[in-house]
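Only one chain comes next, encoded as structure tokens, the form predicted on its own.
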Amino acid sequence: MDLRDYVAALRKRWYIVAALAIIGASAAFAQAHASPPQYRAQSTVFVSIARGATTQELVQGSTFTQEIVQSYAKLATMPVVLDQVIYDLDLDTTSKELAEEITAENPLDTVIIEIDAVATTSTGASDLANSVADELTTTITNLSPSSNKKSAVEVTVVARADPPEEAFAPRTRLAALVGFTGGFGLGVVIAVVRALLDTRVRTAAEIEQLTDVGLLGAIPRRRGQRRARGAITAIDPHNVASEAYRRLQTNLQFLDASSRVRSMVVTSSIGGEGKSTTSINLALAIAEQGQRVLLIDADMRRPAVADYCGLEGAAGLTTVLIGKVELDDVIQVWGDANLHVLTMGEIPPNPAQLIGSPRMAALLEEARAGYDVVILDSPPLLPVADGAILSRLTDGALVVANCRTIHRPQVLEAIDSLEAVDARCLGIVANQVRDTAAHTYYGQPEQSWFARLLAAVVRHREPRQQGYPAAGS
């Protein structure tokens, strides 16, 4: 995948990214909002030597104090201090739990100890910080060396804690932003992973990139409309799909300038991709150009041409192949006088044998001699080999790929099956592609979902038009 594919994957699955971002932000905000407030207060104590008669004694005392003040700071989180704090403040906790709410640090090159205390109330935080400072002062005084019953170290509370005005935690906005970022990132990862694992063909452009076989046509499908089955070219000549089938017919004319394609198989990778509909409408488009066309239903597994065209299907291809009737006896004229149809007839028990028989090859030679173009609607390539066998008996195969159901490996496997029997793949017809502005040139432009929703709301609010009174009333 290149950068464009990643962008396309995110545009296609933007709803996943948006949903996870919103969920992440909402969850983080709710969790932060439900958390109790946290207040922090700070008190400061100063450590010094009790006395120094000479300059040398003062220097030695200062050095001694700086070396030992870090150890004094650690006393602030020990039971020797915190047990008395719990007793004084009547706290319902243990010294181990309370130590997690106390922080005592000694700034570099100083004899100052900064005591931070955290509590769920403003006054609780200041009381806790001041109580720890007081008890630390007493403890250090008791533990320091003494001379003449006087401690050699003096500890003074130089800054008592005041109740803080605002809580420092939780930060709901920051939590919501972090949750939004996390959800957004997770959504991007999921969207990209789904794109990497999704092998379905979505657009005609993906088919062009998938294989070297040319894309001869793209049959559009408009959003919200059911798939057009049968002879859409005859029923609705100005439909965008009808114009697409005419473009397919035109592209076939330029496929090979030296040898015009006179017979072809229309097949697909799997069933339900629209090969029968494509066969019928391609035959109609060619017949519109004044050429004599014979459409043969060669799908001996699931024939559909007779039903789609509304023709009699009791006798047809299989009836000719077993020698009961001649070809001309079962060919039916349908619509335009230039279009003749040979339906399938009864479903045989041995389709592969009939399709590969010399009689089938002779029938196709007879058909080519009598018509300008012969089109065979064959079974899909992957389930059975009928389509590949028929492709060798004709000028090649058109492979229909439904952009709503087919996967890339299936398209490649279908083309490989043709190459395996030395059959020619004339090209691919992308079916059910998303309608575009170019496709709507001959029809109403497709509206976005928002435009359709807005139009529905406007129609709902508009007052109903009163009918005109009947004449004479």
Given for the second form:
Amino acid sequence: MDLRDYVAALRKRWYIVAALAIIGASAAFAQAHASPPQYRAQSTVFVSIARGATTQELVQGSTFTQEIVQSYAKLATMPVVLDQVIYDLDLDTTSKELAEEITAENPLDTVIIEIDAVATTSTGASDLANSVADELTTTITNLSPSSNKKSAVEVTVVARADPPEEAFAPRTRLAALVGFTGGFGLGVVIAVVRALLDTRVRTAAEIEQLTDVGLLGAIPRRRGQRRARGAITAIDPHNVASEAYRRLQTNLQFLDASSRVRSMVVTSSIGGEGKSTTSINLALAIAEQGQRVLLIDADMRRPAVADYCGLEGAAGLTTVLIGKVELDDVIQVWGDANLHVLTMGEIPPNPAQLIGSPRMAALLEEARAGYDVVILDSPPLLPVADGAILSRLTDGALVVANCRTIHRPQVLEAIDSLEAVDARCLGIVANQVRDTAAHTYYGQPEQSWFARLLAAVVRHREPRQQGYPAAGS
Amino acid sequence: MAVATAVRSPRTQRTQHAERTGWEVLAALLAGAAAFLAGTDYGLVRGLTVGGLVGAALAPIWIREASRYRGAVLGGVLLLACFISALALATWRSATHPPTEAGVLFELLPVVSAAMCVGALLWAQRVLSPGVVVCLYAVGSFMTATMNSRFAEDPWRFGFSMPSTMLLLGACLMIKQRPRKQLLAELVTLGALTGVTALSGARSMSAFLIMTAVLLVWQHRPATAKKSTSVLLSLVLVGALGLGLYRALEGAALEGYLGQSAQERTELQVQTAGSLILGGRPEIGATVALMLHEPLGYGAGVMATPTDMQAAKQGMSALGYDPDNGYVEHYMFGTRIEVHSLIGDLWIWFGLAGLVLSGWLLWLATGYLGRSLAHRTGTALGIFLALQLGWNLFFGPIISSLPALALALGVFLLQRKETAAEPTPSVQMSPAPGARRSSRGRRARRRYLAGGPRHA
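Switch over from the form predicted on its own to the form predicted in complex with the partner chain, please.
Complete assembly follows, chain above in first position.
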């Protein structure tokens, strides 16, 4: 995944990212908001030696205090202190639970004990800190060695805890930010993983990157129109799609300078990718150039050309192959005088045998002799072998790939199946490509809903570009 | 997305160029920002750094690039094993050594951040160039140089020395076209840096700089009939040089050539343990003692028990160091266990997997040094960072070693596989349609179908 794919993945599933970020932030905020406030108060105790007559005694006392002060700090969280605190403050808890709320620390190289207490109320925290400090004082005095009934260690509460003004927890804003970040990150991960797992081909550029077979054309899909079926080149010559078919025809011309492509199979990986539509429109685009074209419907499984062109389909290719009629008898002229169509005829029980028969090869020879270009509409490559067999009989195959339905491995497998029989793949035609501004220049401008809304408000629309003379007329 | 409109190969060059530049500029900006932020090492929360966060956000982009580096996948697997081991150990020991939640994060997140930075740097140096990435990283580390707690004590030694070294030597990397000029620039820079560093009394840093200069000169020795020497011989040379320099610097410090403070420190360290290294790093004693005490390591966020502390203190006092002080209680065992060496810390936090990881790091550092000297391919900064990594593995605390480690791994130590696996550019000329596919193409396709890289 490069930067482009990453951005595309995020753009495509931005709603997941946004939704999870919002959910995360709200959940964290709600959780923080619902939890009780917590206050922290601190009291400080100073431990010193009670008496010291000489300097030496003072030094010894100081060393003794420094050594023992850490143990005194530990006392603050022990039952000996906390039980008394619970009794004094009349708390409904145990010393073990209360110990969780108290921390007593002895800063390095000092004889000070800092007692931190956490409670759900401001005064509760300060009372707790002070009470622990008081009880610790008493306990230390009781525990420390004494002489003449006077404790050798003196403990003084040097700073009493004041009720804190603000609760330190919950920090709702921080919690919401953390929740937001967490949700956002999860969203990004989901978007990236889904993009990695999604093997569908989306754009013509992806097809281009996918294989080293050339991309010969890209037929745009129009917004709000599920499918541009049938002979769009004839019905609407200025349509974006019509222009795309003309470009495909031009690219085919330049494909091979040494030997011109005179017969080709239009096929695809799976069904419903737009083979028949492409072959009809390509035939029309070539016929526009004044070349004689024969379009043969060689799809003996699901013939569509007769239906799309509104031609009589009872007799056709199969009728010729079984020798009932001659080729010229069943060819129909359609639209342009240069365009002849051979429909499929009756659906045979043995399509593969018919297609592989010497009669089929002879028929194609005959057709090539009579026409400048012969185009065969064939079944898809992955389900049946007809397309691959036909490709060997012609100059090559044109593979149509529908950008809305096809997956990357399918395109590759289809091309492999052609290579497996040593058939030539002329190139790929990307169908149903998302329309962009680049393709509306000579067609009807396609606008996003936002642009349409803006245009409706401003009322400053360009006149629709229609009524240009048809190319070649 | 613009749709290609003609046969692919003659696609209009201008459109192609314009289209690519936009993304390239964005990628370069992102790569630059990632390198800069990785350099800042600015902590967000519990050891998670801004650079690490940005690296994580860019992970989908750099992961494929990183996998093209020899050993990077192994490093990733080792790191993952370390995390699993750390959590497993912490759970296993929870009865006797209760881990703290904050401690677990504090030990895992800095390492995760560093790993993310390494990935981002690997990608960034391909998008930009190693020199630019190092300079941006150095500028980033200048930003947070003043945040060191001991910065006020000696601004050069505890603040600016590393960023300056990285920036100046990184700038030298950019004169790649003219090797002689580059060598000259690197030697002059190293000389200047050594001067300033020695005056500030930073002994180990001066040693690395001098060693780098010597190795650099050795690398450019006059060519004999045999152009490359053996890797082993090169490593022996590095070892001998290190030892000699150690003795020389110890002497220089004791004589007072590196300033009074260095002289006093050296005297004290030699006095306490009889040797400069053991006196300066008494934590080694604790590490060895703890390793013998708990050979499997401790786990993430684990606190030392009084028994562990006792064992560590005994190990330290065996070196002649008096461990009964606040440093040992508070800094080494106060909030977590820190024994001030990458190997020790990795072993304590991640168990045996951590030991393997540090072994891998040592292998990379020695590999780089051996390769550079044998094949004359090393750069000044690469050699410097490899030497420093070798030192830090034994004597450098993990947290402060991580930034330099990330830069070393991200730019120098890992070697890119420059083989046939190189992705074919998307604007290649297609072979004649219908021609049989080359074996590489077929392999790429098979790999693709098996879920491999998309543009392969």
